[in-house]
Amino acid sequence: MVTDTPGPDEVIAEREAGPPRVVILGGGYGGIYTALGLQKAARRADIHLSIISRDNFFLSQPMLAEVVSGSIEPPHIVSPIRRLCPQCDFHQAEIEDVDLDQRQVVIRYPDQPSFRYIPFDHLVIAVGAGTDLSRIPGMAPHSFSFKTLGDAMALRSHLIGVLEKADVEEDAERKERLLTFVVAGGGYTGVEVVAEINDFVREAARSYRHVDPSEARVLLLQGASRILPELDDGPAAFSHRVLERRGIEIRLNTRVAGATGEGVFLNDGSDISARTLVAAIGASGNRLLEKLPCPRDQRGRLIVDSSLAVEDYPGLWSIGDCAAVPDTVRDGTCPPTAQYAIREARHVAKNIMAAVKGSPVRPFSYNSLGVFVPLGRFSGAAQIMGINVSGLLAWWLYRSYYLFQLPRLKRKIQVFIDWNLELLFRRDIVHLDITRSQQTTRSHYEPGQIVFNQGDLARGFFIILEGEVQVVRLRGEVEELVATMGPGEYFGEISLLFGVRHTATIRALTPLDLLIMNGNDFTALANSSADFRDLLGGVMRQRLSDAGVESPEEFNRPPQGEADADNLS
């Protein structure tokens, strides 16, 4: 039941009118597998069950790399929430806050302004964890994250884009940066994605006449001294093996230190000029969890007892990446694989059960039956049972135990039946645009980089958001500074109120923020609103008669190196 803004006393009524209420936060591993423990309970009416996700659907995250690739079809690894779960009630939405002296969630629904409140009697935190690249210069604006289906699906897009460009490339050196592929992180994340992203890249070259496959670079940063530290050395020697003898470059106790649109930059002082950065970095605490009184780990999770409840708190458990679950086999805590978010899931759908019932609850224990890795078509490392395995039978076994897991049976047939397409059939190629005209991004460039260059084509609206840039223009074959700019400056409208290519060339200073807006979204904004025009056009006048121009019909020719120009273009 949802209740627009009941009292204390209202929430307590509500809770002792019917069963216990079980909420689940997240729609992950964690709280799906849950949701599915305490099915046949919601359908005796034993307790009212409640998820709450900000996804309709449940996404097998451990197959999503391959949704890079072309080996699986996008829509065949998730799986709908109301029909996984039918037992419970579910609300697509954001959670905004748990309020847990009132034992209430607070919630609000997508184009919705109101709160919602989800009351509670037993809560289940299964949220997973952030991802935070603030701290790397330019990491945010300038890489592909990978923890989402529309991040796999957008990757796919952009590597399909890349190759449509270097087809028909002139330039030999934007050539090789359109085919320079990176990255970032050596764990099992970055090692699926490195793996898939070159088997797809070296197969798809074929089909692109100008394009050979011997061109594309595909490069694995790690900041440890070898990749997957998951693993033992042997089969993470085995994996670094295999990774060079396909191709990809494995550079050791590397860091990224900086990206732009053009490269990466790295702690030692040198550079990767490319295109396509792939953060498999960056984990850090849900910030659900930064709201919550609770007693949290260095890494942002909240700490739980063998039972899988937080201490303290009566009724609230967490479970999966979002909770340091003590490793009662071994010391530390549990690894957050899909694997032990399963058993934790299952175990604690029963002790919510055994409290529901004032049994005693029991303590979670679960020995691994081993980690797989996948390394490309054919090949994988895995260790199970305490055995290293590795080559073809490592690859089967992985593939067979996630077919296994995948939820409906529907799901399992039509990804078994991808996998038998992609024997006997070269993976697509489609280039689907699935992009949103954007009103802002941001971007990041190092000193001495170009926003862009005299004679370009106009494309944006440029703030400055911190950082600096010098404005130059060619007169002839000598380069003239015009001035230099500072945060809360801006550049760019000349040229696109008059339809004009830019005059001028801006590089960056020192190290530059900037916040873009689209050009027709600029366009669309100064022509709608004459305040916004007219704060502009004083702004233009004062250029325009300090570059000594008396019309801006002067702009509508390429520079030629000896025309005037307004000192922002």
Ligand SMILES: Cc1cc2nc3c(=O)[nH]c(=O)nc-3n(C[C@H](O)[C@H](O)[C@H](O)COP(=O)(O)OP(=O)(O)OC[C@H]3O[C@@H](n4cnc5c(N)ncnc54)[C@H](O)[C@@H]3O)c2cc1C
Given for the second form:
Amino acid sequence: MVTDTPGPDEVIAEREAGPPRVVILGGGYGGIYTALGLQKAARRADIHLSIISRDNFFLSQPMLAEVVSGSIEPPHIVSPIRRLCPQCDFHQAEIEDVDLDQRQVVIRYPDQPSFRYIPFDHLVIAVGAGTDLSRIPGMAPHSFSFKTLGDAMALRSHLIGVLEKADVEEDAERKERLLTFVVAGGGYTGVEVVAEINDFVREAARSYRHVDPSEARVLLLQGASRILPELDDGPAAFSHRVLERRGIEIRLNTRVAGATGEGVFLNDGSDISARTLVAAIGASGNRLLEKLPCPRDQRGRLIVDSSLAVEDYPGLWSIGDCAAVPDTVRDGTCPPTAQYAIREARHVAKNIMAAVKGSPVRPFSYNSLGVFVPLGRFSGAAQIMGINVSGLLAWWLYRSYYLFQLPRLKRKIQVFIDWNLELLFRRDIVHLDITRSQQTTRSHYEPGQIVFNQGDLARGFFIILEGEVQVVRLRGEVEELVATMGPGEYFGEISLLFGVRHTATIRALTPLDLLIMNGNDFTALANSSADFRDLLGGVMRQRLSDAGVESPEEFNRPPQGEADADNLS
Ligand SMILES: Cc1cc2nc3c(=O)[nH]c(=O)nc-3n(C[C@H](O)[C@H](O)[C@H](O)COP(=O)(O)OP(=O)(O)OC[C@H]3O[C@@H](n4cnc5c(N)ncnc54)[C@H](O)[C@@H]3O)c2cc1C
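May I ask for the structure of the form predicted in complex with the ligand now, the form predicted alone having been displayed?
Time for the whole complex; same chain goes first.
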């Protein structure tokens, strides 16, 4: 039989015949700079290079806080990975797993109903850190996390929305709550964010006739006895003074014990009434790493040796925030910063090429030039080669350094222009509410169209607004009608709650309008309410029994042939 898709033997044969496959997981500092270090080898066809990442762009995280205040336009701190790394095969996809036995990465493209498998000879894991707020009740649903461009844009949009509401709020207590902004976490990220929020809110408030900038209350909560544990005492104390002088209340030895939509509860029993809570805490290991059998440290990072290789797993490397890299200059492990991720990336690229050529690999060693922390407009703190610098000079050094690090000349020019415009004009306060519309979408189907097939991966939770659907199941070759559903009824929940593939096919019987909630939002909703879960559980059990399904887990097996057919060569 002639087939377009190679069978497993052909895949293996092709794999052995071609150049070594280097696959990079993650398009952050670690991933992109590794790819840049390997570009020449890929151009010469010494290796075949691939990058897999959730977004199709590289994000300069150290500039993220400036998106909140509007100092930099959001698109200017991102660069398309395809342009940065033209010699790479790029896959915008969610990395679901790494099969170390078969030496392949399991990925899923957005909205696709099946997995894909990317084979590798060398794998660089650079997926960064994760965030875990689950230990603080209410923190995840009621706080803004701060890691992605979407997070920064959502926070900015929220801040402007809050000012709009405060301007027309007649109740003094509610107005005070609207104008109280709390940032939890006094490390790098927390300090950068609180400084930008403070600058932005106080400046923007001047455009609101019924909001006085002095009504804004901005707080920084820090669990330790001082802010910025990354810096020495001197610059940390300087930063503390600058922030306080700018009107930020800093509470040391203070942790968030719980959060609601109305405020924050603290570990000392007191509470703060606030509509804005930013979580700059809860750094944890990336969830993906939990699926690997490799050793991890207590922070959930992959343990690597000094050559950046994972011991006992030949061809497996890890760098950046997701790796515990031995610090050969100081004791302990390298700090999770962009500076280190870039150096580790360049080094791992060299070691991979050494391994490919059969040459010895070399240990990683880097002595950091220093650290910079921006403290809002015209002020910063820095420690450069042991020398403490503060104020305007530190701020200027910080900006110059990260402008220099920004990939692509075009982006450098755009950010440079943004910074100069910011000096001349007031910051924008246009309220673009981009967050809500994307979370739940509507979709239309014509009769006969398939919403999803039995065996597809879960895509969302579907509520029928208008029209009817047929629920059908395949038993061998025979299609069996299980049910017909109409307006107000829903489906898709079994796969999301059990984490399995769809147990039936859904086909439009009439013109059909659906409301679709994405899987993450649905799971968050289900986890937040036991009553809701019980209600769904009852309906779900009935449906499974009607369909003659004993255990939904049986649907976790890929449909016949998918694993082979999806092998990407
Ligand atoms: C707000 C903020 C400010 C910062 N400021 C500074 C600073 O001033 N100086 C400094 O040195 N450092 C700073 N840092 C830290 C610095 O940004 C990180 O150390 C650096 O980004 C680490 O690079 P990385 O490649 O290891 O991880 P990341 O940059 O986090 O990249 C990880 C990549 O993996 C992708 N990914 C993860 N999981 C998956 C998955 N399952 N499927 C698909 N893709 C996945 C992500 O989408 C991302 O592209 C800051 C960080 C933040 C959040």
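Because the structure is a prediction, the values reported are computed rather than measured. Residue numbers count along the first chain shown, from 1. Here, rigid core means the biggest group of C-alpha atoms that superpose within 1.5 Å across both forms.
- Core-superposed comparison between these two forms: the CA of residue 204 stays below a 2 Å shift.
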